[in-house]
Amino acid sequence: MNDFLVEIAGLTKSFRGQTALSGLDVKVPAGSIFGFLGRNGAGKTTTIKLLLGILKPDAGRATIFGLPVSDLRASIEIRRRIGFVSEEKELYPYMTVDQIIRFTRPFFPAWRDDLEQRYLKLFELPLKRKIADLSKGMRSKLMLLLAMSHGAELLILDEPSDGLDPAAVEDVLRELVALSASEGVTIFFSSHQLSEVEQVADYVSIIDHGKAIVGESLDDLKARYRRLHIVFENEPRTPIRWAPGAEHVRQEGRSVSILASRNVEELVEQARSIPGASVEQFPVNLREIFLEHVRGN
C-alpha cells in the first residue's frame, strides 16, 4: 500500500480571477492524524472541497487511496470510504437525531453499531430532538458520530470542535486518537484551535496564499525550532547579519528575539561572541511557529 493516503501535487484553483490555491503540495501519511492549518482565506476549505470532488482543480492533481479525486467514478468510490464533517455543520433540519442516524446507516455496509452507541452515550445526543433545535455544538457532535461510525478509512474534518465546550473537546480529541490508534483510520483535520492540533497531530501542514509553507512531522518541527532571547549591554549600532537558520528576527532596543529553525548552537555562539551579550533558549510551541510563518510570509 502507498505510504501516503492523500497526495496533492501542484494543485491550483482560482475563482473569478482570484487565486485560492497556487501550486499546493501536501502528502498525508496513512494512519496519521494530520493537522491542516492556515489563516482564513488561505485555501483550506477550497482544498477540502477539491478532495471531496465538489470542485474541480484548474491544474495539478490530488489522489485519495491512489484514486484521482477529479474523476467522477473514482470520486464516488472515495466518498464511500471517507467520513466528512463540514465547517457549516449542516444537516436535514426537519429530521430528529434518531432519524438522521437511521437514514445514514444503510449507505455504509461497514457501519459500526458499537461506535454509534458509544458516541450516542458519550456525546449525550437526544434521539428524539429535531436537528433544527440542536445547538451548534450538538450538531458538531452529531456530525462526528455519523462520520466516525460508518467504518471510514479516512476522516476529513473541517473545524470539528466548533461550538464544543472544553470537556467535549477533550472527549472528541481522545476518541479521534483512539480511532486512529486502534482502527488505523487516517484523520485529516482543519482547525484554528492550534492547541488542539498540537495535542493530537502527528503531522502538520501550514498553508498561506494557497501554498504550503510548512509540512512535516510535528515532533520534528518542534524539535527543530528554538526561540533565542538575546540582551546586549548596549544597543547595536548597525544591524547584525545572523547565521543561516534565523528565520525571523525582532529587535527592540537592547533586546533581540530570534526564531531559529536550524543552526541554533551557531547562532548562540555568534550572540555570545558579542561583548556583554546574554543569551537564553526556549522551546517553541505550534502557535509560535504558525504565527511567525504566516506573518513573515
Contents of the next structure:
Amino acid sequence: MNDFLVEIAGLTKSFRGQTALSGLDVKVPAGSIFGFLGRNGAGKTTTIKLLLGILKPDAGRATIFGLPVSDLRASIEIRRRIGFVSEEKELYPYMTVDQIIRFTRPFFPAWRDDLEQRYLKLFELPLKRKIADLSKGMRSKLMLLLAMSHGAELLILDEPSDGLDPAAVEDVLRELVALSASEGVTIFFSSHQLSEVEQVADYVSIIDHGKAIVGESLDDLKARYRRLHIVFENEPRTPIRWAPGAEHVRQEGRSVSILASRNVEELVEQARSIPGASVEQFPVNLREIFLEHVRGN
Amino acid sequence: MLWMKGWLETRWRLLYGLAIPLITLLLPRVTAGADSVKDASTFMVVLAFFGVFNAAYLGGAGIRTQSPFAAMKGLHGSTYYTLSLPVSRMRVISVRVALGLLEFAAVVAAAYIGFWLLLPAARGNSTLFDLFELIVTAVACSACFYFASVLLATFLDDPWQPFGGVFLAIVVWLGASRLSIGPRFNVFGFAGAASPLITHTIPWPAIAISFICCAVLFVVALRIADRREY
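One more: the block was the form predicted on its own; return the form predicted in complex with its partner chain.
Zooming out: every chain and molecule, the one shown earlier first.
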C-alpha cells in the first residue's frame, strides 16, 4: 500500500494571469492528521478545490488513493471516499437538517448510522430546523456530521472550526483525533487557528505564494526549531555574523533573540564564545515557526 | 436524491407557473365574460408567452444551487457541496433538466386544459385529441427556450438567466415575424395559424426545428458545465 494518501507534485494554477499555485508539492501520509497552513490567498482553498475536481490544474499532478484527481471518472470514485467541509459552510438553505442527511446518505454506500446518531447528539443539531435558520456554527457542525458520518477514508476540511465556540472546537478536535485513531481516517485540514493545528496535527505543510515552504512532521519541526536569547555584557559595536540556521535575528540593546531552524548547538557555541555573553534556549510553538516562514518568504 | 433536491428548489416555481396562467385565464372570463374567438386568439398568444416565461423560469439551474422563492445573487456556497458529491456534473444537470422539463410540461398542459375548459370559443369544432396535440406541440416547440435557459444557467447567475431566456424568445419571435417564416416552421406558429385546434395536425417541421435546437443547446450546456471552474 502507498504510504501517501494524497500526493501533489508541481501543481500549478492561475486565474486570469494571477498565480494561485506555482509548483506546489505536498504529500499527506496515510492515517495522519495533516495541517495545511498558509496566509489568506496563499492557495489553500485552491488546492482543496483542485483535489475535489472543482478546478482543473494548469500543470502538475495530484493523486488521491493513487487516482488522478483530474480524471473525471477517478474524481467521482475519489469523492465517494472523501468527506468534505467547505470554507463557506453553506448547505442548501431550503432543506432541513433531516432532509440534508437523507439527501446525502444514499451517495455514500459506507454511511455510518452509528456515527450519524453520535454526532447528532454531540452537536445538538435540531433535525426539523431549516438550514437557512441555523447559525454559522451550527452549519459547521452539520457539515462536519455529513463529512464524518459517511465512512470516508479521507476528510478534507477547509477551516473546520470556523464559527464554532471554544467548547465546540474542543469537541470537534477530540472527535477528529478519535476518528483518525480508531478508524484510520486521514485528515487533511486547513486552518488559521495555529493552536488547533498544533493540538492535533501529526504533519504540517506551510504554503505561501502557492508554494510549499515547509512540509514535515510537526514533532520534527518543533524539535528542529529553537529560540535563543543571548544577553551580552556590552552592546556589540559591530553586527555579528551568525552561523547558518539563524533564521530571524532581533537585537535590542544588549540582548539578541534568534529563531534558529538548525545548527542550534553551533549557534549556542558561537554565542558562548563571545566574552560575557549568557545564552538561554527555548522551544518554539507552531505560531512562531509559521510567522517566521511567511514573513521571511 | 438529486430529484429531491431539484423538487425542493423548483416546487414553488411550479406553483407560480401553474397559478399565473390559470388566474390570467380565469379573471377576464369571470369578470368580463371574455369568450369570443378574438379573445381565444389573444389567450393563445398570451399562453405561448407564458410558456416561454415558464421555460425560462423553470429552466435548470445547472450546477448552481437555486432558491425556491427568489433569485440568488452570485454562486451560493452550497454549490461546492453539490460539486463534492460523488456524481458527475452531467448527472447533476441531467436530473435537474429532466425534472424541470416535466414540470414545464405540466404547467403547459394545465394552462391549455384550463384554456380549453374555460373558453368555449377556444374549443370551436376541435376535439379532445386536438387539445392533446396542442399540448404536445406547445411543449415541444417551447422546449427550445427551456434548453436555451439551461444553457444560459451554465454561465449566468439566477436573475439574468430567466431574463436572458425571455429576451432570446422575443428575438426569435421578432426574427420569425420579420422573415415571414411559415407557421408550420415557426416555433411560435402553434399559437396562431398552425395551432392543432385549427389545423387538426401537429406542425412537425416546427417541432423538428425545436428538437434540433434543444439537442444542440443541451450538448453545449453539458460541455460548458463539464469544463467550467467554480
